[in-house]
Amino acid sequence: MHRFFTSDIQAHTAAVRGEDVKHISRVLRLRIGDCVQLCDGQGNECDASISAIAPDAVTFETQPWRRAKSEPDVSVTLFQCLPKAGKMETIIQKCVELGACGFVPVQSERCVVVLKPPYEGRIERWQRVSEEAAKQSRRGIVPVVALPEPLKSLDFSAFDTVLVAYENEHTVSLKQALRSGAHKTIAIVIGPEGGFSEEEIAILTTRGATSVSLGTRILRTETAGMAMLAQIMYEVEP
């Protein structure tokens, strides 16, 4: 069943606007009476049938709302140091599918890519990738892509666990870190192609991060976040 996000919700009706109107009426060729799933972007979903189609909106009659079963019990935000070329789109797409709840692009010392303001165009494109991946994977939210931040300005006060993947960590594994206690809000920090400098690791650890090993093999930056997120979900989800 097709899935759409909307915040235009009334007691027993809802409306979808914007680009999805054309997708519903012209691409999918849905008609009055056809059924879809709607999601409010806050983790709630419902079954709904089309009651009216207009050029600027598709209106639905909604069934009772329920919590989306696709949302994990743990909230994981990926702090991803900026990678080369179009890798960020792939990282966002796959990590949304795996259950990430948010993304923060990070400018670090060894990033080849340097983003300069205005950021709006790049962030809008990444946010569209997030939304499409959320629809495809039947997520209950659309993970938000935040504005880029320099590594030295990162604030982890909103998280109970902060884990940074570091190739020179040989003592603490990701599994050990995850089994050290309960985790509800997790930040994972992934370096760029050139990795983190020792100074950056020191900055992160003084702010409460735990450096962890992802194993004996060195992963590419676009692989590390996905691998780390998959392992986290396996370990903490029931």
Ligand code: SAH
Contents of the next structure:
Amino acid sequence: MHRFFTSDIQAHTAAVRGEDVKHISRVLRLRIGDCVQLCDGQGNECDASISAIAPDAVTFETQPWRRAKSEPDVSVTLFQCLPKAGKMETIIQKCVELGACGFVPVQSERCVVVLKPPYEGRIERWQRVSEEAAKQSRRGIVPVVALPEPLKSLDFSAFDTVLVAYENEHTVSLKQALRSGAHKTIAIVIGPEGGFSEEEIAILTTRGATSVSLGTRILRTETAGMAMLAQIMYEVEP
Ligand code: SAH
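Pass me the form predicted together with the named molecule as well; I've looked at the form predicted on its own already.
And the full complex, kicking off with our chain again.
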């Protein structure tokens, strides 16, 4: 069933505006009475049938709202050091499918790409990738892509667990770190193509991060976040 995000919600009705109107009426050619799934972007969803189609809005009659089944119990935010051009889109798309709840692009020492302000255009594009992936994978939220931050000023106070994937960590595995307690809000930090400097790892661990190994093989930066997310979900999902 087609799925749309909306915040225009009343007691038994809801409306979708903007780009989605054309998509519903012209591309999908949905008609009055057709059913879709609506999502409020806060983790709630409902079944709904189209009651009116106007040029600027599609109105729905809504069934009772329920918690979206697709939202994981654990909230994982990916702090991704900026990869080479084009890779961030793939990372965001795949990690939304895998259950990430938010993204923070990070500027670190060895990033080949240096983002210069204004960031808004780039962030909007990444946010659209997140929304498309959220619709496709039936997420209950649209994970937010934050403004880029320098590694040296990252703040992890909102997280109960911070894991930095470090290719030179040979003692602590991701599995061990995950099994050492309960986790509700996890930050994962992935280095760029060139990896982290020792100084950066020192900064991150001083701020409470645990450095973990993802195994004996070196993964590309775009693979590391996906692999880590999949393993976190495997470990914590029922
Ligand atoms: N240039 C580095 C590798 C960087 S890989 C080298 O050749 O050694 C890019 C990022 O992916 C790393 O900074 C790390 O965050 C993550 N990563 C890749 N493989 C990893 C592994 N086996 N364990 C932990 N992190 C890994």
